[in-house]
Structures are given as C-alpha cells and as structure tokens.
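Single chain ahead, by itself, as structure tokens, in the form predicted on its own.
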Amino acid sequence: MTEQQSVIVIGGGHNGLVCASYLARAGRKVLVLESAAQPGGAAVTREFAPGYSVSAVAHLLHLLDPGVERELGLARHGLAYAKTGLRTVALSPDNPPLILNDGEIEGGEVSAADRLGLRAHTARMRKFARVIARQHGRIPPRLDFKSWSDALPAAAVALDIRLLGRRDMREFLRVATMNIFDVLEEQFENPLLKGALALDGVLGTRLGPRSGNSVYAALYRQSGSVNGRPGALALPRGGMGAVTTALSAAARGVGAELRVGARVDEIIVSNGRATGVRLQSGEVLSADMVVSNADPKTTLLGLLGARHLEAEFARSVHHVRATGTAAKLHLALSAVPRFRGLTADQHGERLVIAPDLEYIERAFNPAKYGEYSPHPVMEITLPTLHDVSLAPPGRHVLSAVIQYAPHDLKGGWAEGKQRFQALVMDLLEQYAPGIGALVQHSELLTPADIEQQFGIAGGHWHHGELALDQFMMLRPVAGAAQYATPVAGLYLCGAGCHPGGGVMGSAGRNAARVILGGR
C-alpha cells in the first residue's frame, strides 16, 4: 500500500461520484473512469433532438439522501430544483381525472370514505417507509454474526420496526410481503385512485400488481424525501443531469480526477486482489483497491471473470434478478399537447396512465412471456413547463415512462420497437388527442437500448429487482452485500448493492464508509 491510497472507480453514475467524493474527501487518491463522453450514467441530461433536451432514464427526483446532498454541497455546485412538490395527475378515458396531492383527493368522482381512506393510508405507508428509510444510511447487517458487533446492525432493524407500536408493527409485518391489488382492494372503492396507487409498486420493476414485493417497492419509492417533504417529487432544474454535474463538481473540489472516454474492460487481478484495470485502448491503471458503479453482474462476471470467484457465488450473482421491464419515450413537441379534463396548469404535473388494478395486471401479463403490453401504463412529465431551458422557445418535450416492455422480446427489439412506438402513440392520442401532429422527433430507449448505451446488464434501472430477497444483506447475493466483494481490494457501489436503485447516492455513502473502514 501506498500511504497515500489510490482508488479507481469504476464508472462516474452518481454512486461513483458519491464514493469517489468520500474517498478523496478523506485523503484518497481517487481516479473516476466513465466510458461515456460525459460523466452522470443514466443519470444525465442530453439532446435527443436539435434544441431538445431530455433526463435520459429517471426524470423525476424523489429519493436523493439528503445527507449526501448537505454534505457535498450540491446547492453550491448548481443543484437547483425548475419544480418540487408534483401532485400525481390519474388520466381516464372516461372520467374526469383525479388528482392525487400530499394525501389529498382534488376533483373526480371519489366517495368521501375513499378521501379519508386515502388521508389514513398515506400517513401508514409514510410511517412504513420511513422503516425503510432509516436503512439506507446503514451497512447492511451480516448473515453470520462473527461478534456481537456484527448483530448491531440487525437489532437495529428490529428495534425500528417494534418502535412502530404493537398495532403499527404487525400491519408492517402483514403488508410488507403482500402484493399492493390486495392491499388496495382492502382499503379502497374508486378503480382510477387504486390504479394510481398501484403504479408506485410496479414503476421500474418487473412485477404486476398481484405479484409479491409489490408493497415493498412501494414503500421503498416512498422512503425518500425532496426538500425535507417525505414523498415528494420533483424537477431538478436542468433535467437529472443536473444532478450529476453537481455531484462531478463536488469529487472535482475534492481531488478525484475524472476521466470520460475511458471504458474499462476487465479488472486485473494478482494474486488474489485486484490491483488495477484495463482499458479497451489497451491502457493498463494500477491503484490500490478497485470500487465499481457498474451492475453486481457486469462488474463480477465481465469485468472481473467468474475464474476469480467460487462456483458457487458466481452460480448466485448470474441469478440476480435484473432484467428490465421499462422503456423510455422522449417526444420533441412543437406546442404544449392538451389532456382530456385537464386544465392549463395540471399539464405540468406528474401524469399517469394507470386506469385500474386489472388494467395495469393485464398490462404485466404478456412480459411474463417476452412480450410487450398492447395497452401499456405510463408516467409521463411534460418538463418544459417548468424549465424552458430543455427546448426551443415555445416548444416542449414530453418524457415518459413505460411499462411493459420486457429486455428479453420474442423476436427481438429490431423488429418490435416499431410497432410498440406506434401502439404507444396510439394510446397517447387517446388521452391528448391531436397529440401525434405535434410531435418533430422522438426517440424511444428499450430496456436493450438502455443496456447497451449505459451499459446496465439487463437494462433494469435499478441493476436488481426490488425484492425481500435481494434487500440489505442480500444484495446483490450473500457475500458481498457489505459492499465488498471475496476479491481482495474489490468493491461496489452502485444501484446493485444495498440500499438499491433511484438518483440516492446512498450505496456510494455507504461504500465509502466501508472502504475507509467505518460502519
């Protein structure tokens, strides 16, 4: 060892900027390696059309830790929010839409029990989540205690959940493995309030309403908090990229370099510990210990080679649940497309295409197969009303959301991304009619798409499912769910460790700490 250590991180997403500030903030000689022209992984803001400019995958923030906002300085590196506090927009074919505010009901034809059963539900599934919340701050407790030491972290996690109350306490317990079509079906008569509910447990998953974890994803998208608001949703000024340029500006006032253009190809190991990389130019770096951002498959079974690594822990990590159900649509509008029953100012809110439980289980059902869903749901943001910097004067850009289209189709995406762009059209001129006249450009990412250009095995945003069974200290896969990989000197830190995916920024908190020898 050096004694002044030097660390090379493995691609420049938040997480590995996150990391690398941590690093280098504590003495580190960190060199961050992004593959892309820019640092930020999906995470970023780019032009998909002349003048028009899109948040590339997530487009909306809501999970940000405030920690590693405050403690990095983010504010004072540019991050700026064009929108916070986005009320949820549930469109119908049929019926005036409802709009969904802070645990309040505004418009639609809901029965008062259904508004106070909204009020009651919000306040439980916000005291559930913040049981989530308070462990994304923390290493993930062990599975084989070797101190008493190593059972803090899990005494931890049950004393959160017994400090529900006794009553609070065995509903989480109840909930926390149902599917969320029960849960609402419980609670709730309006079709259009429950699909909207429901969206939040399966948006970015492979899962449908019935299917289990799907109260846990739920909980997890709500565990975070915009401006101190729990829940909230938001806008970063500049699109996602915003984040990021701020997070590349805060390692930068650190000390860690940041090289774009640089993508690595394997990770050399000597003797039992990894000691650097090569490039795809050939170029080889040497550090002291390597730190991945790349998902747990690309980085242990790519990068560094299943021959490095017992049979039966890389048997575990091929087995990670991380293949995509999400695509992305990005529209270059030559005018602000009209909504049915929508006002001026409800277009620049978050607008979802969830009608109903059945609606959006039907929607699952053929991803289950390798194929696409012909009436899909969305979540779609209209950014440009609230930051004109993303277009042209007087144009706009619609980013959705899309669900469901599986990374594995039959027939492949050559010949189905077409057709799938056209029935989504379709169905958005159901909603805005007139809408496909507006429309100069439009790109649409597939999850191969998104595995190809960022790199993510599978395409699945959060490089893992949202599942019990891959949470804390299984994730990815027992054995390196604290971070640290068997491989001496190896790391991760990205989506794919605990506390999982989302702009959070907590996995590369969290493996810092690690790395630097704290808990």
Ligand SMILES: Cc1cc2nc3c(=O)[nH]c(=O)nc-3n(C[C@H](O)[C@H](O)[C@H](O)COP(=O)(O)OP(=O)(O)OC[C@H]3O[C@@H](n4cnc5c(N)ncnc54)[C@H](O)[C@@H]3O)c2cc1C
Second form
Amino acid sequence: MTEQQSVIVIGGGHNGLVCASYLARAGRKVLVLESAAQPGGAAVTREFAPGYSVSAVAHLLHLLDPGVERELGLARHGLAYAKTGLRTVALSPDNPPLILNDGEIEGGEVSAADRLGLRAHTARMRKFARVIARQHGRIPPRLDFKSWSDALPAAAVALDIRLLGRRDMREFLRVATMNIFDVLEEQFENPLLKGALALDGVLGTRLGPRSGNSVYAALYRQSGSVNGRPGALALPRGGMGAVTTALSAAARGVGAELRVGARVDEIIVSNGRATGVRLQSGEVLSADMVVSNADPKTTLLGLLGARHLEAEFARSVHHVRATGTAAKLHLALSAVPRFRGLTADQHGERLVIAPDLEYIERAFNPAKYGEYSPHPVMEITLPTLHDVSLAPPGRHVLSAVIQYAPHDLKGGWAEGKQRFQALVMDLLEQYAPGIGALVQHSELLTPADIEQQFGIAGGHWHHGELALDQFMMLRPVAGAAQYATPVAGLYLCGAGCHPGGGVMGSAGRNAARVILGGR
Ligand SMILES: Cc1cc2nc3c(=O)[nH]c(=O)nc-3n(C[C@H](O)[C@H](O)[C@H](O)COP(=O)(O)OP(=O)(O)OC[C@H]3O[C@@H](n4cnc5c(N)ncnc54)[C@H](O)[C@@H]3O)c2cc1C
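To complete the pair, please output the form predicted in complex with this ligand; the form predicted on its own was given just before.
Expanding to the full complex; the earlier chain stays at the top.
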C-alpha cells in the first residue's frame, strides 16, 4: 500500500478550509492549524457584547463560489440564509433615500433618463462581471509559456473578452482602464445614485472613485451570485460564521483534522523543500507539503523567511500593496434605530452613506497621507432584523464597514481610535437621530485591530490590493501566481492569491487543484 501524502494547511480561514476539504476528498491526510480559538478567519460570528453576536469582519455574502457551495454540500452542513437579495438604500443627509434593486430604482427624485440608464448600466456591468467571474475558477496563465497547454488559459481569457461581441468588447476594454468616477459621470445625473454605485468600486480597497482600478474593483464586487441570482447580497443565518462552520463540518466530514489555538511560527525547509512547521508552542509537525492560507507577506516573509527566497522575489513580495483602509463598527442596540426617510421594513436592507462622488473622493484623500476621513463612507446592515438569533429578544445589532481608516494611521490607532469612533457616531446620528442613546455596547475594529486579531498583515480586505498590477498571473506576485511558491512543497491558498478576497472559496479550490496536479 502506498503511504498517504500528508498536507499541513496553515490557517483555517474559509479558503484554508475549502482547500483542506478538496485535498482530503482526494485522499490526502490533511491537518489544518488555526491560530485563533475558532476556525473561519475573517468570516466568523463573534459575541462582541454579552448576548450580542455579529459577523466580526466580513458581513455580507455575495461572492461564494456556487461550485464550492454545491460540491462541499454546505447546505447539508447547515448553511442557510436569513435573507437573500438585499436591496441597497442610498442615504442622503437632506433628500429622500434611493432604493436600488437589481437595476431598478425605487423612490427618490430621479430622472427618467437615470432610471433607464441604470437598467442599461447594470446589464452591461453584469455582462462584464461575468468575464471576471469566469476567471475565478481558473488557474492564472503563466507568463513564461513552456508548452502550448500553458498558453491555453491566456487564450481562454482573450476568448471570454472576444465573446462579448464587438461593441461590448470595445466598451469593456475602454472602461476597464478608466476610473469609476468618470464612468458614472458619463452616464448619470443624480449625485446620490452615482455615490451609491461608486461605493462598490472602492469598498475594501485603498482607492477613491478617481483612482485607477476602481472599475475593476466594481466589476469584481458584482462578479458573484447567490442562489443563481447575479449581484445578489445575502445574510447567512447565524452570521458569516455559519459559512465557515459548514466548511469546517465539510472538511472534518471528509477526514481533515482541524486544530485551533495552533499558531505556526515557522515553515521548516529542508534541502530546499517545505517539510513541516514549528508551532508557537515549540511543537514540530512534519508533512509532505505545506499550504498557507495566511496572507502572502506573512507566509513568505514571516513564516518562511526571505533567506529561503531569491532577493528579487522577496523584494516583490515586500512591495505587495496591502494596506487596509476598511474598519468595522459593531453596535449592540436596545431597539431598532430610525434612519431618516426610511420605512420600518427598509431598515433591513444594505444602507450606504456615500451621498455623492466628490464626498467619497474627499473621504479617501486623507487616507493617502495616513489620516482617517473626517466624513467617512459606510456600508451598514442591521442583521437582527432578519436573524433574531444574534441578539437578546427585542435587541438589535448594527454592523458597518467604515472607510477610510488607514492601517498606518499617523500617530497610531491607540491615539486615534476613540476620536474616529466619536466622529463615526456623530455621522450616524445625522442619518439616524437618537441612535447614540440606543447603544448598549460598541466595538470598533480598525485595520490594525484586524491585523492583530485575524493575522492579516495590513488588515487588508483582500490580503493585497485588488488592482490590475496585482491580479491573475501577477497575484500576489509573478512566480507565485499559480499557488505554488518558489520553495518546493509550499503553496498559497488565501485571498492574496488569484482571484482575491471576499468570502468566495475560489482561491482554496484552485490551490487544491494545482496541488492535486490539475490545471
Ligand atoms: C472590514 C472588512 C470587511 C469585509 N467585508 C466583507 C464582506 O462583507 N463580504 C465579503 O465577502 N468579504 C468581506 N471582506 C473580505 C473577507 O473577509 C476576506 O477576503 C476573506 O475572509 C479572506 O479569507 P481567507 O480564508 O483567504 O483568509 P482569512 O480569513 O484571513 O484566513 C486566514 C487564516 O489564517 C490564520 N492564520 C494566519 N497566520 C497564522 C499562523 N501563523 N498560524 C496559524 N494560523 C494562521 C488566521 O487566523 C485566519 O484564520 C471584508 C474584509 C474586511 C477587512
């Protein structure tokens, strides 16, 4: 009998769990080592105040790979949705809100041209997003073709673009290199509408609407689907932790072993090959291969060490842009807050504060200089309106992504955090008068907190900026973009790899395919 090949997966984030499942299903002996007390990484549900739980980092599910969901039987392992198809409510400080639903606008004072324009824009962006989505499940092409089969993935990308048809292909190539500010200015009049649409091009990135790559980021954000509905947003029942609880059950179900509270301090290399890991406890574990779900900088410069890498490669990893700007606010509330202009049933949607393009750009400007926005943008959810399991009866939870809060804040977050939280609460008070009086407990996670608590260098949403110079065969860097690293037996499987971040599972699945010898 041949001995079973053993694999250590560093990190039980959702991608690590996905990778572990596929490897274990294929007969590998898999051990997942997770440093936190629970698996899930940035997709977990945590109690942040007695009786109040929240999706601690990621809070909306919209990118989960349907293949992963089906093949790993996540529904069978308990994944269910509290709500799918959330609408986006664009809040204004002085006008009625706009409600965006699948390319249609409800309410608000919007011209007929903008209403028609949004339908066309949504259809076009969805079509373009499908091109991006098709790449998610593929191993990025190599830049150094060694055989014709190496050239096929690149040809497939070109074909996907060509199949858009001549007019759309031209438009795709035109807008892909533009910024979202200019694209929206070309098409719409209503400032609130433009603000809400632009938010998708900057959320989770260190970009403003006038930055290059913001169209790509907007397309990436729309490249998912929930229950077959493209661009849909969902709240898993029990929070995002429900996804990784189901993934953990799936991994265990096929024989993978999961150890929590097991922090890896070092990847051990013998004769140029990764042969195991050393835990913080001092324990040494050996395996035929090591796969890391940790971000590329942590893995390659921290756990492995630049001494095992060529200088040029190590330098390129060092220069991966991965400075997070998204903070997370959690409020435990004694009642549902009342946002101005919203009916009771509209509070359960995705509420956004991004009232116009200039506002977002101005919110971004300070981040370039290591300062937080005096008037931030926000993506707000009240998950307890759909899922009572997250708070005591009659009580509620608010979960919001706040930008921009740069990881490298001038003066440090120990100084700045309280002031930032106070200004965020002041802003919320303008939109939901009286909200402050409902707050029982609060938690603000800055990118520095996310780095420290979730082990993501820079606290970046995508483990590395989402940008055309850091995508596909350049993600995280050339030489490690096909999940294998220059060190034999060492692979990457997290959000820092193609296709990028978001609770998706594609990086974990693709990495497993490469390890198992597929393309
Ligand atoms: C503020 C914010 C809001 C977000 N909101 C959304 C959202 O609404 N929807 C969405 O889809 N995405 C969202 N994201 C992005 C999403 O959370 C991440 O892209 C995704 O969770 C990354 O998954 P992963 O499995 O690749 O990595 P991670 O979730 O980061 O998992 C990596 C794992 O490795 C472990 N690890 C690291 N180092 C070690 C070590 N040395 N030893 C052992 N274990 C280690 C970590 O503890 C962690 O469990 C958000 C991100 C941020 C920062």
